[in-house]
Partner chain sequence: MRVCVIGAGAIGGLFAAHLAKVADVFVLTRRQEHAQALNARGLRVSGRHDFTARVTATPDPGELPDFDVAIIATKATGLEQAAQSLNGRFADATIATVQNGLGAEEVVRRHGEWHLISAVTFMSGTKHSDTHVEYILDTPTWLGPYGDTPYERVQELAQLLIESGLEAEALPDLRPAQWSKLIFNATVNGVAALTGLPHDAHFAAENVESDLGHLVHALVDEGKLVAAAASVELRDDPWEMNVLATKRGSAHYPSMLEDVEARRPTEVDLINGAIVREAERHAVDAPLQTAVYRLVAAREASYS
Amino acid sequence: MRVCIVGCGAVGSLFAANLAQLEDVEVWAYDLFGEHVEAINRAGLRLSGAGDVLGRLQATSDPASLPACDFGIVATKAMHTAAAVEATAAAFTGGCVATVQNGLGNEEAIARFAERVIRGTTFPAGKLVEPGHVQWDVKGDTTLGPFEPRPAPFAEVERLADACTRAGMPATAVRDARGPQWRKVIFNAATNPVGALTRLTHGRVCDDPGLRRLVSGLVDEGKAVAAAQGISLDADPEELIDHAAKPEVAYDHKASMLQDVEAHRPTEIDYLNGGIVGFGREHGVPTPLNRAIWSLVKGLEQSW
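For the form predicted on its own, could you give the structure of just this one chain?
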């Protein structure tokens, strides 16, 4: 099996380095960060923290150099999905392309350039320490399922899930992956921007009673939007929020949106709270809290 990680940032690196441990999987990585690519090719891709791994793989910033791949795993920021998949699409002509990204709309963007698409949701998280080195902050499960308008064969979904699981990134193949996806979208939309606006880690947001009530209000709106679409969540986002706030899980973890704010990078707010607002408008569900948070983060971005 040959797998290409499209976007080898923190999450992409977790999949790349772990999958590279398998003898029956050849791993490639495509990323535009030249120093990261060079470091990976020179000394491998190192993970530290929740797991210590050194993955040997081939990395490139030239999409034309990618070989034909059985699977693509897209792990870019949501705003870069279309450009990244358009650039690498030739490598996946006979394969399947999965997303393990945050937010809504990534599958639709991938489906513009790929015939067989996998809807994916993943919870592992980390951050880039330096080129070739990623700190693994949070372990977690991944759920994969066919993207309904352009589905990958379920046998191929199972094949990718099996490889990820054997590599130490537990994954489950399901027929309908919308529930897990919306659970994480709601989780992220309720917690990440609050942390980004206050500069607090996940656990410290949950420690503050006023902020925790705000988080629950955002969750309730997201649940209502999911229900209006006939989507059954696979678990309550509130339980996930409380679980992640434990010291041994993600109490001190800075969400990716907070990392972006600290670096003055564009955030994924349009694909999280903005996505919930959009689907709410489409289905007649009011989302005033999500709209307010969306506006606040957009205003913060403009201040840079």
Contents of the next structure:
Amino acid sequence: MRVCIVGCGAVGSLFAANLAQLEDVEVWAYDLFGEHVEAINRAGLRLSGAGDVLGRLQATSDPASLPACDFGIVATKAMHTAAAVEATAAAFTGGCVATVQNGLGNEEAIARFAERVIRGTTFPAGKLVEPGHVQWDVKGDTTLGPFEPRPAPFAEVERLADACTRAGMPATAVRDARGPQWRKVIFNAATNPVGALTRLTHGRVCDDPGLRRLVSGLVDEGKAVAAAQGISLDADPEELIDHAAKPEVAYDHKASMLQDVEAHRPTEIDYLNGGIVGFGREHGVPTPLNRAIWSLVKGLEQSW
Amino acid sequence: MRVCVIGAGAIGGLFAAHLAKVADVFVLTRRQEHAQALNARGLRVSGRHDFTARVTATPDPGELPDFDVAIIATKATGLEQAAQSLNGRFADATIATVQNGLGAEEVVRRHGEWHLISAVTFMSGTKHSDTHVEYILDTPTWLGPYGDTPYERVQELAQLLIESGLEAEALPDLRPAQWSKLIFNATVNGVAALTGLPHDAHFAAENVESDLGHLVHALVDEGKLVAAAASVELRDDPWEMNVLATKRGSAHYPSMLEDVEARRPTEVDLINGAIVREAERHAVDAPLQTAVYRLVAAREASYS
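Show the form predicted in complex with its partner chain, please, because up to now only the form predicted on its own has appeared in this conversation.
Entire complex below, previous chain first.
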């Protein structure tokens, strides 16, 4: 089978380099970062850290050069989803397109340009060290399921999950993939922007009782929006938040949004708290705290 | 008439320089060099007015002569020390507090039985050096009796300020004005400190859902509910004050924003904390004001 990674940054590279280890999978990568594409084509895509992998694949910045693919795996930042999928859509007219991105709304953006869509949530993380080289920080699971309004056939979801698992990126195909997705979104929406606005690490946010109550307020709104859609979370975000605050887990972790704020880069706030507000509006659930946080981070972006 | 001004920042400087035209003015500074510079060079005012005033300055409260009136113009964070320095002396004096927020009078009351005047000032200035303040906004100072202070004392001080060239008004009950400013400051200063935005058009924008104006409006509405529960009828609508202020030519940098950027302690406890405490006292929910209070307080905690 042939897979194209759309957006070959840190997370995209983890899928690309690992899938390229399989005999029966041909991997392509579409990315706009020219030096990265060139380095991959010249010397392969290297992962180091949690696993040492060298993947041989074909990378391109020219969507017209992509062959017809069985699967797309979209891994851009959420604000680039629509543009990236629109550019590459011709490669997927006979295939399925999965997202492994953060936040809410990516599936809807993909479905504007693709017939068969796979909802996905992934936990592995890394960072681009230099063109052609990604540091693999954390291993983790991926959950895939049909996107209800424009579903991929479940057998295809299973085929992709199986390939990822065999490649060393454990993935599960489920009928309803919303639970893990909302669990991750609620966790991120309740903690990332609070870290970004206060400049505190995850552990210090949780140490401050008043701030921790604000985090719980954000979690409660997210849970209410999920419940109104009939989504059952696969784990309680509150427990995950407390677990991550332990010194040996992620006490000193600076949320990616805090890193974005410090570097004056656009954040994914529209797809986290903005997404919760949007789905809340659609289902008649008030989300005043998420909306407040959304406005504050948008204001912060506007101050640069 | 002998007047003592305690604290020679922008606001204290504007009071001291103007009052020196109609009274003997003594200035209590924090730093020895500041007092020396004022004694040697006088205090220059530029901007709305242009003159240089002669004042007598000292960092030593023991050197203050008997005075008729004192204006405590330190920041809220310096209030306790200022009141301490007058402890038990000048029993028949009138003392006015012009701090932001609520509760300054109680702090001063703990140190003596003076006739206290509550005041809020809307004038603004920029301190360019120890001996030069630019008078930027000539909006008024409002004064009212605190406790059983005779109203005549308030009227006398207001008259003195007017004669000195400043805008001032005596009010039999200051609370409507004080609360209007409290709600305005808690909202605008808090949002500015968290977003890094000066008080500009973003604060009045209510177009798309994530626009900051929606949040500002919601924070003001919460403040109004707290005021109503405290039986205070606002003098001015804080939302209208906000819209008006954003239409001025140059955007104002609220002191709380300057404080967080310089990693200094802020007035969040006296301003935002006051609204949150009043909400609790009157059993009113103020989740958004509470969120802003906790976020700014946590931002301060991030300095260390």
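In this text the structure is predicted, and so the values were computed from the model without any measurement. By rigid core we mean the largest C-alpha set that fits within 1.5 Å across both forms. Numbering follows the first chain given and starts at 1.
Panel note: of 45, 181, 163, 257, the residue at the hinge between moving rigid parts between the two forms is 181; all others are over 12 positions away.
A rotation of 15 degrees carries the smaller rigid part relative to the larger between the two forms, according to C-alpha superpositions. Aligning the rigid core between the two forms leaves the CA of residue 253 offset by 5.1 Å. On core superposition, residue 294 has its C-alpha offset by 2.3 angstrom between the two forms.
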